[in-house]
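A single chain, nothing else alongside it, follows as structure tokens in the form predicted alone.
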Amino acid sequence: MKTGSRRMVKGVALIAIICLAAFGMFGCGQGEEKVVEKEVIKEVVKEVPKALEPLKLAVAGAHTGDLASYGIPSVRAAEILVEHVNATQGGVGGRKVILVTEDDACKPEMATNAATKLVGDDVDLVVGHICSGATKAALGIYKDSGIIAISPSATNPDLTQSGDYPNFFRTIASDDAQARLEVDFALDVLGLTKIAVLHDKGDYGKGLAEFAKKFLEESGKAEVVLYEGITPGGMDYSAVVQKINRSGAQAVIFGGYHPEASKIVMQMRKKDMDTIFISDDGVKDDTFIKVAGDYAEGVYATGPKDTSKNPLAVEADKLHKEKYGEDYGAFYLNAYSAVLALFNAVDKSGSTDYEAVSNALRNEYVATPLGIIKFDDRGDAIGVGFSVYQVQNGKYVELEG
């Protein structure tokens, strides 16, 4: 793999150098030998063996554009646990943390060019990426080169479930989990028989329309009155908010992320529609509160169970208030911990090496603010889920279940 290679490379050229200055100092006059002296003696530092290398860590995610306010988080968390281990520890296994970022802005084909670069760049490992589409693009380059991904926000099923990818874990809970809470909450908690299923026809959303869609259908206690996918980026979304008003729809089950759920539920609101909306974690961020205003009261969304006050949970949050002076955003938490756990890993398996990490990852538990955790054959994380949210006042809050 990419480790073994490149020691590979390392050791032709170590080879060819010192023949090359065996050659020179018979066959070269005395400033030549000199020059080729410098070349040997440079190509042996670089012989540095892989246990002294830094290790490099990427985060991986959108970093810019409508949903940066999902990947800075991320971003962080790395920053504080590699500042953190790398001042009380000296790194981690022995070895000083790099951090590297790169950003996709939740695009699948600039989420192929990050991974490419960052396969580029030699890293070690990686936290990321933020969406579904664009960790699904990244994902196959990553396994090609060995490398072990974690994403704090992935949830598309397939990632894990189809088996494609024995590279990658993640510190959420996946999309079918997050439709069955949602369906369950508008069938038994608010007794709806008539929903309408909309998504934005990405990974993420649409897969969990199709989860929601099923799950309904299958209970026999509601009917899905419209199933529609709508384009992402549209400044308009009427014509499909007059056929949710025309369907006599009870409520929306929307799968997708909140710049298109704030506009369709502005434009419900400002049609007097009074349809109950209820979403996904990729709405149960404030930035939706922010766009949608007054209209954001109300509207239901799934998230990661609240685990704020988890002790490390709130040694985290104490940690990022005093380094950016503000709270936490979106899958905060969650990166935390995937930092967390890819350091408890190479910890405790002395190596970066793909196989020691993933043995790691599934059989070494390690203490995170979601919890104690460790990752199943798929590379979930057990123990981990979803909660129903409420904008109350302005802010969500966490339902009882």
Contents of the next structure:
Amino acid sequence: MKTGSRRMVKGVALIAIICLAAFGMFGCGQGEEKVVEKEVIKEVVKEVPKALEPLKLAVAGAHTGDLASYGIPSVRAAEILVEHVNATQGGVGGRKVILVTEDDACKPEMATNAATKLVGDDVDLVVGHICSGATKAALGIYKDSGIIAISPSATNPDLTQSGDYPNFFRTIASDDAQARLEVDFALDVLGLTKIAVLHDKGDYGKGLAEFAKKFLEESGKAEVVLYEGITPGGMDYSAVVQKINRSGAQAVIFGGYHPEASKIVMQMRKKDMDTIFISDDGVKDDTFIKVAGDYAEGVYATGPKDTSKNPLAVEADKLHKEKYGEDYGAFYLNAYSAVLALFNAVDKSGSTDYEAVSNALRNEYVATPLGIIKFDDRGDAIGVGFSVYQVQNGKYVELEG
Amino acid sequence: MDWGYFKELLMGGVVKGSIYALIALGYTMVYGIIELINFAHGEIYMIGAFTALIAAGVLTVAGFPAWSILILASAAAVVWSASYGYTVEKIAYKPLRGAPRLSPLISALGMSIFLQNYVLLAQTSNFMPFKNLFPEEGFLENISEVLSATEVIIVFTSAVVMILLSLFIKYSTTGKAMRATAQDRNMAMLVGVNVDKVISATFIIGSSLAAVGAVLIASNMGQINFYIGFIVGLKAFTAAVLGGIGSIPGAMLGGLVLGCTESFGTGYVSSDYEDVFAFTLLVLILIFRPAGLLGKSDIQKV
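Now show me the form predicted in complex with the partner chain, since the one above was the form predicted alone.
Now the complete complex, all chains and molecules, led by this one.
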């Protein structure tokens, strides 16, 4: 009896401690911040007329986890620009801008939560999400609430091409644009007629290769003499290389990353094959040149246009260095451009209405670090794109045109 | 039938198979002696490659001529891998020698993951360029369309190493002791064979072969990272099982059969199914010859 009651006391105490800890965690975690934020907003609301409520800009994406390095630069881009417009122009369209951030860790299930929360918070515009899968999961929710989302980095072609998400825009070219460029380059610039298409069986590489194959077949100008997937991480690709040789291909279009690409190129060159090698931005990486050495010479790869010399890009870089004291990371310029495009659209249309803003995004040109852009009917940015690079003297050189 | 193409694929398969065979020997010898599948063997191979990379780098900076770099870097890889093989056995397997057979197996898996992460932390996960240690130019020009010079060297070196190993096992005292231990460990102990030494020797020899394989294949592929041992180890293990695990000629045959299957499967059907062919072959052989191609099925002692 005695031990029983003692056990019960212990049990109750344990539950109490767990409850306390749990409440404590929630209390000092997100909840408290939210309360503070709400109060701030209410105060602001009291002072200004309804039409001049602050504009809420949300940035959603991976801010924690192993892909955080892709998401945090967007937050920084938004912070810099929001601070800048609030300080110099008193906001956008006469309204102060408030920044809200939500983390999805690039996971679709977390992205739906984040989107629901943002919709509940009455945000006006969303920059994000970062990863294609998470973006797709969140887009339906924004669409139902008439909120525009503009992603700096989601490249999956379906997001714009399916037509399911008229509220979606992006400041990065989609994967098929890259395949299109590779094919156009091979056909029109190099004038090839027999091409082998290879991929690494991964989502990215295979997706690109499928598009390349489709475009080649549609063009009617060239024949796809070989279409195959290789095993990534393989010890040796000599059989595939023999097969390319036998197929009589003038060029290989490869979808995938640089470790496989360098192995294939090296084995081809060692067998005295001078087959042209064309690949994607998974290969447009300096590691490729470092690993393949002299064998890399002459290899073509597509990659995002080099816009780092654009005056606006130089300024964006300067602002980032001033505020954070380091170089900007992945997709920073894309996110910076996305925010600029949104602000411009709100400014020009004079409201944050879904129709007005999306019309302005589609019709008004805006100067961004990526160049002067507007968006096409599907939501892809016109003027943002890829260039063909070639390895010359141990360096990737952007080719003209 | 296009014989030129067939010949090319056969050559490619033999090159690949020789490497598989070289590494499979390590699996099969260890299994023959202590009935352990040493899953850390692929990592020993990887360590051999890194040792050769570092040694070659240092020697190049010091200005040694090409051939001496090849010999010294290979020697460094062999010595370093052998010492890792020896140490791994002492740390991870020897204390478990009396334990149920599952324990050392788990220990081997643990060792494999440990070594991978150890190299990952020390060397980063990036691919590193591996300079070809063999001179390519001005050598065997006329056959370079079918086989590169490095590939000829791979086949040649593997063959020589395997012949030397066979002679060693057959005629040397250590080789005899190894065969005796493989047959019956207790009996060997009773007639005065130092079983501990024999086991250590097995690990040292197996690891040295893996290091030779590593130098050859890294020279051919031109790049290494911490993960290369995994796939090669898996394939070599498959080769050992194919040929009959525990049998030395079996490992060589298994390696060649596996290499050629992959090569022909890729060449005549599609590289999409390279691994499918390899493992279908394994399943088929295990169904019809459970002990592998050259393995002898044990008579269970009661």
